[in-house]
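Only one chain is shown below, in structure tokens, and it's the form predicted alone.
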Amino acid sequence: MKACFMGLGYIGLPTAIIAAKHGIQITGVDINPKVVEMTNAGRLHIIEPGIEEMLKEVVASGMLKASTTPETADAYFMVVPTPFKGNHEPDVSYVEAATRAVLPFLKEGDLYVIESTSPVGTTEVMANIIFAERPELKDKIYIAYCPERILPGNVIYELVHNDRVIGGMNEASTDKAIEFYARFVQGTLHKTNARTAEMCKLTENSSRDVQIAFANELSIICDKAGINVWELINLANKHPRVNILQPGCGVGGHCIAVDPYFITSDFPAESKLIANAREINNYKAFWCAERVKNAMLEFELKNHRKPTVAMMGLAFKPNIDDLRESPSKYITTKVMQSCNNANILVVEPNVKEHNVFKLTDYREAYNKADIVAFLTAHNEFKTLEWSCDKVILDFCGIFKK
């Protein structure tokens, strides 16, 4: 079995590695030559615990190689980004480009699968493109949609053990896709159709966005009411049927912060709760930035000097290097734009360097700072001790004070 993975990012590369580890000959395709070079050298270009050793093993054994162009295979997987445009409309141009790139290689009996998060109906649109260009393949290849369900930082386990939803354009396509994923997935493989599978992915992340929005809105209310939101949530969750999530400084990443827009864009009149949750989570990042700026102004008025401010964390979630759609990065940028020559120390322990921010060691920043804004709950930050001499804005529950 030979498979071609179009995209070697946070999802495509780990999936390709796991598939290669289970005996599938993999060609991994990426438009970034540096990613291809690093992959072929057995070096991981993302942060993901434990998977670099696997990469070295499958590259050395010849089971995985990376390229900037696709090759003939038995199965083709679209694992490329699906961002949104400026007006929050989904952009499936990457999926289309990847699809068109494999068009010359498709042959009778092949499997074509989209894993990229996509608006409802995308699989049908890509199928139409394929058959318009290659009409001889009509009813001769298998087309399906199978969204990923993995958590960065725990990819190795979740790729193998999580259930997967697999929706084909027809029953034969669903069965063909299940036959492939069964080679390395130990979780249950759930059959459905392509449209339901597409909507399922969007529903999962929109549901989480709504739940996070409740926690974030609650944190703003508690701040105004003088209530410790961390204690409140802990007590409320003692109820046997209540499970409130922990608030943060917003929602980031390429899934939860993006996928709800795929629903609200296509169904604007029907998706009021989903749209409101997006507004709340976006507002929470703005609110956090305003809190930091107000703290800086109060410090300057009280002490007659500019404060040193530590912005702790740029990643969108703890213990990863992923800055996509990160509210922490947004907050840091907003604070720096209005800092009026204050000394801003930017901290991100999972990133060695950044082309915009000059990064500072977290211990040094914490010790030097007059104001500390905890934006991302990295494990390193939890080793720090509370200091009454500093203004601490704990937006992500490092101290839960």
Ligand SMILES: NC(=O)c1ccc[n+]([C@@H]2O[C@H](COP(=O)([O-])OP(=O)(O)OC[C@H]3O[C@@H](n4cnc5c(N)ncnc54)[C@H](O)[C@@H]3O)[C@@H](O)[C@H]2O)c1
The other form holds:
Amino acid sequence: MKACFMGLGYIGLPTAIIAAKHGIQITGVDINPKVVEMTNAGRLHIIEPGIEEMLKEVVASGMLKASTTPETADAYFMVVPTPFKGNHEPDVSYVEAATRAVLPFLKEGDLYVIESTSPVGTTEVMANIIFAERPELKDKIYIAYCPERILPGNVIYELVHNDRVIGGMNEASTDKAIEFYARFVQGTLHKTNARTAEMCKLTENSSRDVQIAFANELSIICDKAGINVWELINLANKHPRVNILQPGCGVGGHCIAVDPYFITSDFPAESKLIANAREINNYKAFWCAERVKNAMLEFELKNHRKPTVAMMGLAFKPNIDDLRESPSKYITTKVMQSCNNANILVVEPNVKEHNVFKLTDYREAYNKADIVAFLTAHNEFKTLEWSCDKVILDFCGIFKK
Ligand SMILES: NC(=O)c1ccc[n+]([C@@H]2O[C@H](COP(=O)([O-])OP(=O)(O)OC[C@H]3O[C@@H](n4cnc5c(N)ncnc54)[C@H](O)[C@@H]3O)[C@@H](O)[C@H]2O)c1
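In place of the form predicted alone, the structure of the form predicted in complex with this ligand is requested.
Let's see the whole complex now, leading with the same chain.
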């Protein structure tokens, strides 16, 4: 069996590698020539533990090769970005471009699957594009939607063991897609239709967003009420049916900070809670930036000099290098803009260099700083000792003080 993966990013590349390990001949396609070059050299362009060895192995055995253009295969997978546009409307242009790229290669009996997180109805829209260009394929190919749930950092395990939801345009398409995923997935493959599968992915991430918004709102209330939010949540969670998440400095990344907009933009009147959660989580990042700026003013008034400030973490969640939609990056930018970049030490232990931020080692920054803002709960930061000589703004529970 031959499969063509369109998009070799955080999701497409590991999936392609695992499929290749399970005997499927893979062409991995990416429009970024550097990604293609690195992949063919057996070098990983993403941070993902344990998978580079597998990449080397499947490239060396000829089971995976990367290219900037698709090739004839039996199955095609769209694993390209689905960001939103300026007005928070979903941008499915990458899915459309990838679909149009494989159009000339499609033949009777082929499977076409969208894995990219997509607004409800995207699979139908892409099917219409395919059949408008290739009407002879109507009812002759299998079209399905299968969202990805893996957690970057743990993909080798989760790609194989997570349950998956698979929704075809018709039952035969669902079955054909299940047949493919059953080659390497040990989790249960749940059958549904394409619209439900699309909405299922959006629901999962909106649910997380709403729960995090609750924790973030609590953290702002507790700050005003003089209550330690970490202690409060720990105590409330002793109730057998309460499970509150931990607050942070907002919500970031390619998924939870983005996907709820795919619901709110299509169902604005019906999605009030989901829209509010998005606002609360965005507001939390703004609130954190204001807290740092206020601490800087207070320090200057008290000490008659400007403080040195350490901004600890740029990634959107702990122990990764992914800065997409990161509230930590937003807060750091806002703080730097407020003081013309003076005396701000930016720390991100998972990134070697950045084209905007000059990065400082985390210990050096912590030792030098008068004010320390913990933005992302990286493991490295948890090795630091609490210091009473510093103003510590712990937005992500490093010390839980
Ligand atoms: N990263 C996650 O944790 C995660 C989890 C679940 C679902 N998703 C969804 O999976 C999809 C892919 O996400 P990702 O994190 O892998 O994105 P990514 O940005 O890491 O990778 C996407 C890749 O697609 C390539 N690309 C863009 N247009 C292309 C085209 N026309 N043809 C071929 N390649 C093209 C890009 O160059 C890039 O390398 C998105 O819809 C995302 O929402 C991501």
